[in-house]
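Just one chain follows, in the form predicted on its own, and it is written as structure tokens.
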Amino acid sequence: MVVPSSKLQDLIEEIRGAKTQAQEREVIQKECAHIRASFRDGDPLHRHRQLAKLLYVHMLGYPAHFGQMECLKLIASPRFTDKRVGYLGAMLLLDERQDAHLLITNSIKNDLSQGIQAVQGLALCTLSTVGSAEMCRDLATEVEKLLLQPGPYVRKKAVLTAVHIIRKVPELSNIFLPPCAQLLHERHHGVLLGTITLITELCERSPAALKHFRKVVPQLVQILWTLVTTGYSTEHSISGVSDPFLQVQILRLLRILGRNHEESSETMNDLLAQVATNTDTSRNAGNAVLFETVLTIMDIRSVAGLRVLAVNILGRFLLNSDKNIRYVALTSLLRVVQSDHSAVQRHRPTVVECLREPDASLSRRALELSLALVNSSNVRAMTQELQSFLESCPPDLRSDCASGILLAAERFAPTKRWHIDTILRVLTMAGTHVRDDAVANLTQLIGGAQELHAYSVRRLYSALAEDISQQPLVQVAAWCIGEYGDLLLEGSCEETEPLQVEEEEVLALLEKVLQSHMSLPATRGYALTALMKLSTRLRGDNNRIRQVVSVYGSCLDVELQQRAVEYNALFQKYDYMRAAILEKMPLVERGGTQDEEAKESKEAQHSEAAVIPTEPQTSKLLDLLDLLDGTSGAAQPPPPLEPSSEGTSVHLLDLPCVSPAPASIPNLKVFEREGLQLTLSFVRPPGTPALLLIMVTAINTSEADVTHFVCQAAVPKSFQLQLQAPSGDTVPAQGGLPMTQLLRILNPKKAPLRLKLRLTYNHFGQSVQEIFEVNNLPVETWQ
């Protein structure tokens, strides 16, 4: 006998006054407990009513499985009411990771097949929601019947299904093509927008859909243009602007079907000027048309006119008042920037302004494109404005600023003066923010300006002696009083303001670096051997300078006391040579007067800069590898190197060895994108056949550094691989320091090797991420 329960209404009710989540518990249990029993009775006139309470049950977070074979009763029964709360239970009961929903497959296609639409409708909504690969396989046929019915609710919602089944099933595509064409011809706003979706997703996924639905393209713009002047119909305007979901779908297609096209660009040209000049930006939906019209223009071979007219559309985004607007117009100009420099340009002040915007996300977009808007006419200009802002920006935007304001410098400094004195403010005001080779970089500048020797000591001595806090600056500083101590003591500069120092005094700053508690290992390095260089500069007794020294000679730093003794062992014992050790560093050339051999210099700089971090890495490797092969003997002296065209990465992997040297093998470009360049260079040691040894090369020849850069990789079961650490997770712009990192590999049964990559990084303000399989690799990898 059936045990009476209660109605939905009454169980929601009930467990609704429950007090305590015990309480709604117990009403549950105790529900659910009727609903099994309603089921093991077999009770075909309520069944709907028991899956009605258990959907509202499973919908509160509590199990429901137990009604999915009920489900299947449901959808088979002829009765709508069952055949309704059926197919609600098989959308939330049932998905693709059981194999129960395939037993649904044939009462669909039953009901797809019947003429009543209402039933069709139910069929439809459930396989666009858990209809698997198989199932869609299936019924694609019964669907692409229904796209021509003459319902549009039914058309509608076959759209819809199809839509679906191209992303389960995209080689389905092609029998969808005809109807989408016919479909194209509806008036029915519904049916009209599932239709221009589904194009969309046919163009996305399939070249020969692409070529086809070029030919549509005049239609697609008559149809905006009837959007655009007339409307269809004032029940969907939005504020003023006709049916704003149609249009901003049509853009999206328009941008996919002009993109890399001249002819279908050249279409759509005078229609996009027409709505990028007539829709109203009062009001949201207005806004959002014209930001998707702005993406089109950019993305298709628009005309130079009509780009202009888009980027100063985003430059209006830029003086509204939502601060979403604002975002979106920035992230559009950052990625604009570089095709379109000059129009951008003209919104400079603009975006100016937004770098004090109190919203951190807006005021790190509007960093990134002013950084980008940089150039050799406004460094000047451009420069004062972001060293403005790096004196009040966030903690977390201080590095990047830093970092681009240096770059900048370094690619657009119109004197050499102006350079030093933009990274000096820099160094004061956000020293530690600054990226690692800033040291190198000034110290390099400062050697190669002779006329600026004398200004640049007086500069960083008076800038040290104010605050010692400024690590970098502190280096910086203690390098040049170092080298060019005798210029600080002369007093003759014409730049700057007269100084006079006294020798004690600089003497006294240098021991105030080395006391003082905030002074890293490294920059009481730096202080140390400018006091040595100083006993040579100075003409007053060296007694102090001694004394100081021979402290150092058992300080807990290794490289503290290492420098000491050894400066000692100068001051004792080779006094005589002491001069002629100590003496001013040469110029340092900062590249040709010709472009080509500024070029093969930065070429041969990247070389060396891929290889030598990798040199101890690899030797530790292959020096474990040798233990565990477990042979004996003495050790022979690695061979000398020989030059060779190849390239020095090969030789300095060499192992030490009786055989001759294995054959190169070819380097290989696996990735480019946006400038960021991914190499692969192998090496096969010769006392280890099975193993590969592959260096990954990153170089960004782009305008904006790569940072959170991640490779990771992956090879099939019958390979060991092993991933070392990289060089640093930053690929700095316009062909800086490469980043590397060093795979092994070790290929016992030298089968064919697979690769697959993936990259994590942010480029031009943006969050990538890439994964690639690389199949081509040479055969040397492994035979």
Given for the second form:
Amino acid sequence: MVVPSSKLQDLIEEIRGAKTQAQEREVIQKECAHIRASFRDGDPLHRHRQLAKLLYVHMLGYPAHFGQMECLKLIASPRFTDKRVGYLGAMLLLDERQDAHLLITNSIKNDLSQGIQAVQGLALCTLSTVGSAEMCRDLATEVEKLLLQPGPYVRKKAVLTAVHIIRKVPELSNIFLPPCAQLLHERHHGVLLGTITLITELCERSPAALKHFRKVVPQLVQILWTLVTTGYSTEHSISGVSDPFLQVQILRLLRILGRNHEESSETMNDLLAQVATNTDTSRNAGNAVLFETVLTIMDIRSVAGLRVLAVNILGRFLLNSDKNIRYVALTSLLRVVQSDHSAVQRHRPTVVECLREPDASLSRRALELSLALVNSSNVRAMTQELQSFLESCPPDLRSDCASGILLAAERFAPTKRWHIDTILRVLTMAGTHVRDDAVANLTQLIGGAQELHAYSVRRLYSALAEDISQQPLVQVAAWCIGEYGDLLLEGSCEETEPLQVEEEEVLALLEKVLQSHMSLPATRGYALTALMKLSTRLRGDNNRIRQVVSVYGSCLDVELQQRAVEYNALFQKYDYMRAAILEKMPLVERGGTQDEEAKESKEAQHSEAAVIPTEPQTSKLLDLLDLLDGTSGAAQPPPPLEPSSEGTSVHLLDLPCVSPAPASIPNLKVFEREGLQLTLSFVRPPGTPALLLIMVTAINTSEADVTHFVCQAAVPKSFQLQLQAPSGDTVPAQGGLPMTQLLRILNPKKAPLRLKLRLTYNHFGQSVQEIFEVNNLPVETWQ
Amino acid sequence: MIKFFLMVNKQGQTRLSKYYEHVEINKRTLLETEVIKSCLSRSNEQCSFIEFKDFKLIYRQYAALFIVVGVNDTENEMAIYEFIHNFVEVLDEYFSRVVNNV
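Having seen the form predicted on its own, the form predicted in complex with its partner chain:
Shown next: the complete complex, the earlier chain at its head.
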């Protein structure tokens, strides 16, 4: 029994009548079953109706893939009603990923060449919506033929299909180049709009096309001119402007063509000036055209006067009450500010006004633009404005604003004191939102401004006393109080009000910071170190500080605990070093503040390990080097070196040129000829039993210098020999400065040492070469 | 270039959606909910252009219906704003009182 199928309208009424989602689903499922059955039966008469219902159901979000083959059948049918629904179904249900879509290529081809406008229109529409690359390639020539058909309805659709084809398959653009020039002579705005879009697409994709189309710039100018200057035309007027969409498109194309091209830009100048001045700006349509004009002027190589005109138009937009216009004006000004800085500066007050907008996107734009407009002459006023904005702005803009102010202050600060003030104020207002390196920057800045130490430490102290929740501020304040605590307590500073601060108050404040649960671990670290520094700066006794430090020696935080333990050690065992270690820090390089902190704690660590501080050690090493260079192999090592080698970690001494430990091996004279004497002295460092250091010393007691002196050595295979560079290659005459060379011999197997030496040198005008084995090597050298 | 065109009612249900670039079905619903959320939360005083991921959204409200168009960077926002109005006027002429029936 064939159930008479309901019409689409009935179905819609039924679905609308369903009160709940479940009911709706039930209705739809019943209907889908009907549709499926009907498709199976293959009823040609009502197929289109069934498909229409299926498409409606699909629009509501239910699956409809079983209708795909039906679309194909409908498209192939000769009736128009079938074709119409079939193509619509194809556009909605088929897309590139379905295999079935290629099957409609043939149908489309037939329909395109058929000659009935409506059918051609449908086919073109479908092709431009779902056409895949293969389909486009097959059908491109057909579309091109249709471009020059009489009848604007088909031509319009053909142009748009051409746009789609080019987007999918850019290689086919050559086919569409020739017709474009002719299409520009169109009267029909629809076709004209399509053509402009087509040309825009072509130019964007290929520079060759761009060059080709530069020739049509005069024509485009003409079209736009007629548009602008003709009077009211009922067909195309939107709120007084004649076809604004076409105008905008033409302007955009002119922008693309005129970019970086002097000649085209010149042709356009008059036209752009005309459009800019004559467009009616009372309604949105006019403003849209004006906006596009401004963008075009900015992008092409326009004359300076025109650019100023454009910026002024943008300024006028800013004063407009409509939010949308203000928004686009701010966006464009931001783009322009780099190139036309001075022109935009004139509108600075208006921009600053816009900061107070309640709309978030507007104020964000205004903020960016204001930050870009800050320069050395207006920095004070601008930072004032920006700071008042900071107080009231929404939280997501806070960090941008804070970083912006800090950056601007850094670049244009007129005086150091103003800079410090500004940073201080920003930190107090929006402390949690500043960037991480703001703390480092500020400490470096304060460190560098010697004359402002007293001033800054007072300001920071008062700020800290009021509020300890803003972490960056607390960190900087703690650091400053630690460093310059003595200045704080001194009493008077002419730049701030006299502030009488007691030692106890300072200590109490720092303790409060330490104990507060609002403080980050890093902040606590700063506070603890500051307390320590104050122990040397304050005149009172240090009991309170000692107490705090010992308490934190058992803190759960590892960093704090380590610091506290080290500082404790400083108080107890190394009290004599405390003042030196806790001296005022020197000015650090940019980015060095953190390193200094680390170095400070590392130094404390060294004192913990009970090793002599590095300062005296370096000087002792220099002494050693002098000795080695100087007199010939002294058997006694330099006395100051003794305490250092006495049993403490040798690793601290791994500097180049290891210092020899006291050795008792006698020296050996190995060679003598015509006044040139060669002596070997031996050292066995106690730490490394396999190592033997031989110092070869050459002395010249004759009257002529020995030049080009080269000494080479050879040892048996089980040894490892290393020759270090000699002190020179000339042994001066008459007992002058001897030449020395160090040999390192590793003897892991403790085999008997055998050493062969080869000397080459010039003496008395003769070159001499000597090879000999060193005999009588003392047993201690290798046992 | 216009990326998508949405018509949404005040309850947040999509009445019409047309995508001009391929987007997965499940991503579409996600995209739509986010877009609708940002448009519905705007007050009357705020401007009609929103920046959303890498699109720009231009929306316009007609009684209970929101029309939202997503475009890429090169498009002129005010022209699109005018275009939305043109679209509604055309529908109005053709179907009469289109806004109240959705």
